[in-house]
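Taking the form predicted alone, here's one chain by itself in structure tokens.
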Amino acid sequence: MEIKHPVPAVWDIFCKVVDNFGDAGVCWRLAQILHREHGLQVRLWLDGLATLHALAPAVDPAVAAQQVEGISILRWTADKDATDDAAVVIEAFGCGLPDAYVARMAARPRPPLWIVLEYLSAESWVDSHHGLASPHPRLPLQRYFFFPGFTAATGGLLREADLIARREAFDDEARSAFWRDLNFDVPAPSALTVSLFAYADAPVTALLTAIANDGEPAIVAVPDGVLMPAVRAFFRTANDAARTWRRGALEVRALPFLPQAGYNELLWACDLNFVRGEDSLVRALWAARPLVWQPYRQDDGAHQRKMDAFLQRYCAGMPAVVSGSFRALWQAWNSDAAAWNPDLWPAFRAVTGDLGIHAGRRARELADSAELAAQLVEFVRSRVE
């Protein structure tokens, strides 16, 4: 029988947060599994603690050390000195870590693992770029980039040991009563429901007016945040009160911001899921329904590499007349409002029986693959001596 090494188990998780929730959110799920599943202690240093309230509201922005759901979790401010006693360092997203933390790593008997998480990429270079080692430029240091992925030569995807259990005990009574917890009516069967959830720069206007000249019952759900400025303009109100507008047979319904969990549950009460970032798109994969991803807008154009790589792993197996809609409609909401054409959204719409199909497809097989919290500690414990 294979004896394991034991996992060190305390860990630190060095986030800041950039101007976005994905980063916080994909660092405080990693704490949550880390803890839960494999019984590790775990302090999360994060810089916003505003951004990770509005995902979980337990944690109070006020208090600079706090205790949440078994998580230490202390602001990171450049003048406070994070103590040095993990076994394992995990720098988010290459954030960075204190300097004299670093040194301290250094001057220790037995310096800490120190592992890069980097961003979610189905990029083909991803594959052979996962855990290699790199020396720091002037300390007896290592640091080892772990980079979550789509294949099984990467770290893979977040996701907690029940999620699919959860999802599939949402039935039909849950999504109406996720509905009526919000103080809306319950949609009605023939209505395509849609979570909407984008950056400022998406083409909202567009999409809405598609939706709402095509004429089939929509009802549009989209969070609190920036994408209300848009909505209201093109419902020409001012009323910041309003929680629903209609315009045909389009309806918008205005919900507050939602806690990771209420978000799952959003994702499962939909059809169809726009999502942003990476967080959002590893949630609506599990989620198992069609969706459309908006990547974080950068200026040398890695966001467009990234879609394009990502479309063609998953479209992989998808009819052509369905792949071509789909892609289509993800490459103009990825564009601006001179993208669009009217014949667009019914083309899309038109699929989404299909796409539905793909995306439980897609979801099972990787659910078959190994989990990235799980990968990660045992990336770790291959390294124990």
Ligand code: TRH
The other form holds:
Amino acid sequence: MEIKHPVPAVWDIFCKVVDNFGDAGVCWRLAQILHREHGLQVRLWLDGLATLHALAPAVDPAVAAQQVEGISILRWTADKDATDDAAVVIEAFGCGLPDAYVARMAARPRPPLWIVLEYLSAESWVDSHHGLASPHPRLPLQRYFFFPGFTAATGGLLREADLIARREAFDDEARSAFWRDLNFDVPAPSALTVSLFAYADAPVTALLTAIANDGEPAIVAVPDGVLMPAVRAFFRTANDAARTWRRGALEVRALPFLPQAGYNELLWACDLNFVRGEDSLVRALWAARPLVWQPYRQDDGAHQRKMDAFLQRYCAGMPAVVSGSFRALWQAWNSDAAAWNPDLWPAFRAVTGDLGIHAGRRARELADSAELAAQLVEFVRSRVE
Ligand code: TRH
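Which structure goes with the form predicted together with ligand TRH, now that we have seen the form predicted alone?
Every chain and every other molecule in the complex is listed next, the one we just looked at coming first.
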């Protein structure tokens, strides 16, 4: 029988909120899985507690040190040093660690394992970079680069152990309860339900116009955020209190920004999900529904390469006629409004049934691969033996 070496119990995760929700969202999810499923003591050092509060309302943004769901959440400010008894230190998205903390890491007889958690990408170079070590330029320390990804050569994707079972148990009754709890009518079965989460530069007006003109009923649910000005402008209303607007076949519902668990349910309750950045993309994949992704825009065009690489992987095995309509809508959604033409939406809508089957297949394949937090734990185990 294989005897597994124990994994050190105390882990620090350092995270800076650059902007948006993804950095905090990924770290919070990772912290929860490490604690709940691997029994680890996790401290999350975060500079943006208000962002985490939006995702996890139990977190009090005014409290510098608190325990939520078994995880220590510590406000991280530039002038404040971190205590340093962790055996594993995760630097999320290259946010940097406090200088004094790093110096003490190097001074310890057995320095902690320093892991840089990187951004998700489907690009092929990730396979050969995952797990590589890089020596610190001045101190006797190594940093290991851990890449999330879609192949067996990468760190995989975050997935709670019970996620797929919870999604499968989310039946019609749960779906109806989801809408009622938000004080909305249960959508008619004939309506296509769509969740819409995107950056402010997405061609929202073009999409809403296309859906309104389509003639087939659709309900678009928009969590509170940067899209609301464009939605209000589309309906020519400044009424902040309104929660539902209609034009033609289109109904738009203004949702609150949901806690992370509620956002899962929104994705399960909808027939089609528009997502952005990193974490909501992964959530949409686990939701096993058709999806449209807007990657986080980067000045050097890296987002376009990321999208192309993802599309290449995701569309493998998709019939050409389906992938043609699918890719066309994705490209237009990631361009400006001038790239839209009236055929895009009807062509996409016509293939949503096929896209649903494909999404189910992809979710099953991905769920057969090793999960990110579990791989991280094994990575640590293999280096402390
Ligand atoms: O918020 P984002 O745009 O974050 C981005 C990306 O992570 C990007 O990689 C990073 O470089 C940039 O920030 C700085 O998108 P993302 O990653 O999908 O994170 C959104 C989080 O918000 C995710 O955890 C889901 C959650 N969410 C809710 O909990 N409730 C909601 O109502 C919505 C819309 C999202």
